[in-house]
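Have a look below at one chain only, the form predicted on its own, in C-alpha cells format.
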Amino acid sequence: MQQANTPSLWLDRDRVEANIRRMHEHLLGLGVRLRPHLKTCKSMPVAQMMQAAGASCFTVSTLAEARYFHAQGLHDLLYAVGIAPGKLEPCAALMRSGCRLTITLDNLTAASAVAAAARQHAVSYRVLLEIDCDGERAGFAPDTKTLIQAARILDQAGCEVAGVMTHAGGSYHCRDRDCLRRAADNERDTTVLAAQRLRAHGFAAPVVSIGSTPTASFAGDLTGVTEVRPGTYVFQDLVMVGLGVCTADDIAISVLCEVIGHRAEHGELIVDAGWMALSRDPGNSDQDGQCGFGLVCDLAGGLLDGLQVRHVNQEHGVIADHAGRAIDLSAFPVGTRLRILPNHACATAAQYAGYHVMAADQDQNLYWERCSGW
C-alpha cells in the first residue's frame, strides 16, 4: 500500500466475506432467497464470493453489467431499472444469447412499448411490475387499476408477467431501528398486496421481490416475499453506519490518498483525493454531520478520531476536525498516506476501474477489475 498510486480503491476481502455471510444467513433464516444487487461491486470475483455463500441469481442496474456478468457465467439476471424503450432490442439480444433476463416497468406506456417489441423481435420478455411502496421512487400503486392493465397488455403480447418488485428508498431517511423495521414491514406488505391483486385477476405472479440493504437487514418477517435484493451490504458504507445497519469496522472499501499540503492557518490537511476520487455524495450529512465526505483512517485502517473530509474540489480534499479543533499538522507531514471510508460505497467505487485487494492470509495484494458504463 505504501507503493501504490494515489488515489486508489482498496478492498478488504475478509470484511467482504463477513458481510456476505451475515446477509445470506439472515435471509436464509427468514426463508427467502437472496438475489444480490451487483451495482455496488460490479466485479466478478466479488460475485463469485456471493455464489460461494449460496447466491444463484443476481440483480443489475445497467445493461453493461448484464452483458459483463452474463459473459462471466451468471445467467439469471434482473435488470432492476424501469425499462427504456430504446433498450428493448439489446435486452432481446441478451435473451437470445441464453441470458434469463427479467426487466421491470412501472407505467402503461412502457408496457405498450414492451408488448410492441415482443411482437417485433419475436421474444417473450419476462417482466416484473415495479410497485411504489413509499413514495420515494417510481412504481404502480398496489391498488391501482393501471397495474392490472399493464399486466394484461404484456400478457396479450405473449410476455411473462413474473410478478412484482419494489425498493424501499424511504428507509434511508430512518433514524432508528423501529423506523427501519416499519419500513421493512411496509415494503413487504405493499408488494405482497400487489401480487395478490395480480393473482386475483388471473396472473400467476410467482415473484415478490423487495430490496434495499437497510430493510433487508432489519426485516423480521418476510411472509409472502420470494427474494430480496440488497447491494450495499457487500461493502457497507458510512450511510449504513449512520442507519445502524453496521459499524465502521464492517466497511470493506476505502480510498488511499496522500497528504499534499497543509492549511496551516486553519489546522487542516490537503490530500490528493477530491470528488473525483470520493464522489460528491453527502451521504449521511443529515444524520449527524460528522462524516463530511468521508471519515479518515490511518494506513492500517484505524479511524483517526474526529477527522473528516470537510470539503472536496475535483482533485483536492480538505481534511479537518469535525469539532473545529486544529489538527496537529506535525503528525501528518506531506507524504503521509491515509485511507478514507466512503459515504456511499456505490458512488465511490464507481470512480475506479478496479480494486486493490488485501486480506489477512494474502502475502501480495491482488487487483480485481470492475465493469463500467451503461
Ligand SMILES: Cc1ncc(COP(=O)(O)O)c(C=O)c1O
The other form holds:
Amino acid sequence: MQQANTPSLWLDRDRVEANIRRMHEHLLGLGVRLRPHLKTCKSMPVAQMMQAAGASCFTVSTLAEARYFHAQGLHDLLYAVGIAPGKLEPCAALMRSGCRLTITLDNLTAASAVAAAARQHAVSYRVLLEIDCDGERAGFAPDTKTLIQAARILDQAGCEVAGVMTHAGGSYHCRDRDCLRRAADNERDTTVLAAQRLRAHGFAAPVVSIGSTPTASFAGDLTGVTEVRPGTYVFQDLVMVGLGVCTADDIAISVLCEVIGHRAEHGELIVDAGWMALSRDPGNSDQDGQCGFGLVCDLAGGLLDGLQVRHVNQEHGVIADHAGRAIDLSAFPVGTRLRILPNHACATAAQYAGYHVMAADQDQNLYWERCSGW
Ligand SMILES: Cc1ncc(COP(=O)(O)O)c(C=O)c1O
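Now that we've seen the form predicted on its own, could you pull up the form predicted together with this ligand?
Starting with the chain above, the whole complex follows.
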C-alpha cells in the first residue's frame, strides 16, 4: 500500500468473506435460496466466494455482466432491470449459448415486445414480472389486472411466466429498525400476494424473488419467498452503516489516496481522490449527512475521528473536520497516505477497473478485475 498507485481501490478479502458468511447464514436459516446481486462486485473471484458459501444462481444489472459471468461459468442469471426491447436479441443469443437467463418486465408494451421476439427468434424467454412494493421505482401494482394480462401475453407466445420479483428501494429511507422490519415484511407480502394472484389465474409462477441489503438483513420471516437478491452486503458501505445494517468495521472496500496539499487557512487537507475516485454519490439524504463523500481512515484502516471528505472536484478531494475544527496539519504532511470509506460501494467501485486485494494470510497483493460497460 505504501508503493501502490493512488488513487486505487482496495478490497479486504477477510471482510468480504465475513459479509458473505453472515448474509448467507441468515438467509439460509430463513429457508430461502440466495441469488446474490453481482452489480456491486462485478468480479468473478468475489462471485466464487459466494459460490463457496453455497450460492448457485446470481443476479446481474447489465448484459455486459451477464456475458462476463456466463463466460466464467455462471449459468443461472437473472437480469434484474426491466427489459428494453432492443436487448431481446442479445438475450436470445445468451440463451442459445447455454445461459439460463431470466428477464424482467413491468408493462404490457414490454410483454408484447417479448412475445413478438419469442416468435421471431423461436426462443422461450423466462420472465419474472416486476412488482412495485413501495412506490419507489418500477413494477406492476400487485393487485392490478395488467399483471395477469402480461402473464397471458407471455404465455400465449410460449414464454415461461416464472413468477414475480421486487426490490424494496424504499427501505433506504428508513431511520430505525422497526421501519426496516416493516419494509422487509411489506416486500414479502406484496410479492407473495402477486404470485398468489398469478397462480389463481392458472400460472405456476414458482419464483417469488425479493431483495435489498437492508430488507434482507432485517427479514425475520420469509414464508412464501423463494429467493433473495442482496448486492451491497458483499462490501457494505456508509449508507448501510447509517441504516444500522452494519458497522464501519464491516466495510470491505476503500480508496487509497495521498495528501497533496493543505488549505492552511481552513485547517483542511487536499488529497488526490476527487469524484473520479470516490464517485459523487452523497450517500443517503435521509441520514444525518455526517459522511460527506466518504469517511477517512489511516493506512491500517482505523477511522480518523471526525474527518470526512467535505468537497470533491474531478481529481481533488478536500478533507475537513465534521465539527468544523481545524485539522492539525502537521500530523498529515504532503505524501501522507489515507484510505476513504465509500458512501455507496457500487458507485465507488464502478470508478475502477479492478481491486487490489489484501488479506491477513497473504503477503503479496492480488489484483482482481471487474467487468464494466453495458
Ligand atoms: C432489482 C434489484 N435487486 C436487488 C438489488 C440489491 O439491493 P442492495 O444494493 O440493497 O443490496 C438491487 C439494487 O439496486 C436491485 O435493483
